[in-house]
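First, one chain by itself: the form predicted on its own, in structure tokens.
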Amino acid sequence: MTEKFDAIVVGAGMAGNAAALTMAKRGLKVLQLERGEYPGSKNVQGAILYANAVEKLIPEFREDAPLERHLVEQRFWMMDDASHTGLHYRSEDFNEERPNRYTIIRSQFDRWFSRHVQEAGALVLCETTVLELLKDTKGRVIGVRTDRRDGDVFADVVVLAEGVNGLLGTRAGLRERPARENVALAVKEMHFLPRETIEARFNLKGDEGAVIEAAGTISRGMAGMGFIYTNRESISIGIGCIVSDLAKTGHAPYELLEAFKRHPSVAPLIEGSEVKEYAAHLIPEGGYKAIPQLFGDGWLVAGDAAQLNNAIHREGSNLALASGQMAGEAVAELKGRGLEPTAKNLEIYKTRLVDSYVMQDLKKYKDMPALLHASSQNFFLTYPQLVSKAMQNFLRVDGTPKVEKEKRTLRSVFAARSITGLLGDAVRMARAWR
């Protein structure tokens, strides 16, 4: 390919899509490389969807974009092995005309937001990889090598949204390679099961949705969590762990998703149901800390590629978007005033990010990810155990009277965590979440 192109975005997932949309609609020429057969091939695994970062880039998306349900109730779960202790939340508020938040299959949603991006003008090449960036000899990245025949393409920026092991910001030494404690692999299954089987034991009407999320003994003491997502006639259920720390315990997170499935409070939901796909995936974790250098001489990282995952609110989809579209934003605005993309004139995305939510949430969080990784027997194992135990020694009515019954209670609780230890988790927990 020998002409040569305003930007090349590497990855079609969210990230990549935005920042080839929003490009693309400002009059730019875009190329767009994905190594998949299709946009979302690779990704078959349903999720949630937020409404706001989407209405930004196309407002008519609820048209014809291939959205499951509109969730209406979210359900937290605090599991041992046994039972669960949840809170729960639904409202009729969230039946609205323009819902908050959806379930979507990835590779359904991405090969459609894809044809906005082809419909905008952006050129999308699929089974292409990116084998190295191109660099000057100031070092300035001007394009990609690709594993096509004269598969050299030069731009005067190239937008990495390559997700978050990427490897082709690693080997250009524009980032390290991420820690093993800041990702997490995530496990899914898909559970297909007739419409009305879901609704009924959903409790749902029509497109309504639920989502459930579950913390306890199901990581076996590791940072992780298990969900459950909604969809039309399927259901998504998995469970993710920090990386060091299946790597340090052994566990197979296959061998984990199978007990989250058989636990009796998840496993009537999906009784009956047929398995039809299995996927893993990396997720960011590491939060505000672990995030790289965003941009430099001729180049920006945007979605998970750059760490942009709130994982205390479980939010990523919507991150990656919003960044992918304020990268576009920058390099479109710095072609309108024609000004070369140097790192000093691409810091403008930076500043973006900074005076966005994006930043200044995973700031507020900060020290979040350490604190749930180093205390992860408490929090995931411990903690758990006494809720159930507190709430048998609640709900049992066999004689023994209420006196004892808290005695019991606490014995057990100062048995497990001492006074000192359970002021300091506090402590902790408070001034990580503030």
Given for the second form:
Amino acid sequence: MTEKFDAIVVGAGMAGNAAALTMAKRGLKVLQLERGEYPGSKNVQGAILYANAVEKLIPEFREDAPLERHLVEQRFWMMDDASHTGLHYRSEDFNEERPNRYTIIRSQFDRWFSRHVQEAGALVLCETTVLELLKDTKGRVIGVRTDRRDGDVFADVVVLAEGVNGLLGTRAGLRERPARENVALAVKEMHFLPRETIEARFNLKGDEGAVIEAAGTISRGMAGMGFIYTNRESISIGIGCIVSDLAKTGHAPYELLEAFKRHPSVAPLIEGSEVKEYAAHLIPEGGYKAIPQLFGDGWLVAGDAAQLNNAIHREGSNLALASGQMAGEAVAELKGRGLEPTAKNLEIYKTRLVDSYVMQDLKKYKDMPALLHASSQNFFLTYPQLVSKAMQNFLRVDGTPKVEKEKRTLRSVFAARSITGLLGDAVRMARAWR
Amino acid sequence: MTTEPDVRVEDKLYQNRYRVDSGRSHIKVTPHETPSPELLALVKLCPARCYELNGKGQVEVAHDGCMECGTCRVLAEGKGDITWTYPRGGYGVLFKFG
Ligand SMILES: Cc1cc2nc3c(=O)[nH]c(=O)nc-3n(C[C@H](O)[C@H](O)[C@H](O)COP(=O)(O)OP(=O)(O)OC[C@H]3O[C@@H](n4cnc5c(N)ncnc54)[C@H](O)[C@@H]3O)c2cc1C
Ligand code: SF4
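Moving on from the form predicted on its own, kindly provide the form predicted together with the partner chain as a structure.
Next comes the full complex, this chain leading.
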């Protein structure tokens, strides 16, 4: 290919599609490269989709996007081996005309999204792995090398939307490989059931959906979370733990998933289902402090490749969509003003990110990943067990006076964790949440 | 200590769709006498159980079931225990749902 493009986008996931769509709509000549057979064939998500980020790109997306269920109920579970203590929130307000959160199936959603990108005029090439970035003698990125024959392609700017592994950026020396403390390995299965069964088990009607986020002894003291999301005719179930913790403890991810599935609170929800897929993927969880350099001469990075992921709120796809859109807008703006995409000029991309919820949210929780990681035994093992004990003690009616029961609960708390330890964790948590 | 249930990963991978690039592994283990702690950890950690110990106590990789998650790269590429790249365009795992 000898023609030159205004922009090359690497990756047809959330960030890449947002960037390509934004630039193509603004009339730029865009080439998008995706290594999968079709967009989405390499991508894994829970998956909760936040409407707000999609609306900003495709306002009428509800008309034809492959959406599974709109969420009317959220459950948080703190689990020990035999129990869960739940906080459930359900509201009729979520049955609104333009619902705020949906479940989706990524391979279907990405294909739908890509059709919009192509209709906007971008050239999308799948089955093409980008091998490296091409630079001129001054180190400015001028294109990419692909694994196609005559595979060098050139552009004014390259938008790296290559996902969490970010191989190209590492190879080109733009950023480090993700650190093992900063990524979680998640494994996930798709369990199929008739929709009526799902609706009965989760107390849903029509296209209503419910999701469960679970933490506790299921991660065996490692920093980790489980999830159970309802789709129309399937249930997504998975668990993720920080890679350095897995390496240290030697727990196999599929064993953790299996134990989660067999937990007495979980097993009845998926009983009798047919499993049709098993997937694994990394999630960036280092937060604000793990964000690498975001732009340079002739390049920008968006989405998971830039580690833009809010693990506390389980938001990744929206940050990928928003950052992809802002990257696209930055490039289009420079083009419109006749300015070169130099590092200096591309700084407007970072400014946009900093002015938005993307960076502001990540900054708010900047100390959270380290805290949860350093005290993972307490947050994911000791405290869930204590809560369960306290609940049992509270609920069991066995002739013990209530005053004695309360004393017992307190004694078990202090036996497990000193008062200074407890207070310290509480203070650190409050600070990290601020 | 909770005992973990037995899981047959092969059965799980059997549900998945792949286009395997036979004879062209995108992951290579650097030849070694005794495996590093990272390589040994991968035997348990790889979600597709691609890493196995051979009879001589060395770690080997079989890329067929790989889901391209990158965990082994994060853990073992830094010190040169493995080399890791993506499969050729269109090859490797093809998630039906994801
Ligand atoms: C189990 C799990 C559950 C999650 N749940 C949620 C959730 O409920 N809600 C939420 O908002 N987020 C969730 N996330 C996070 C969310 O999936 C990501 O934040 C989001 O997908 C990031 O989008 P992206 O475009 O940056 O990367 P990706 O979607 O990973 O896209 C990257 C694309 O680039 C392509 N690519 C990479 N390298 C190359 C190359 N060299 N050449 C060509 N193509 C290349 C890939 O094939 C891929 O298509 C979850 C993640 C996981 C793993
Ligand atoms: S990329 Fe993931 S699935 Fe593939 S061999 Fe490495 S750890 Fe296993």
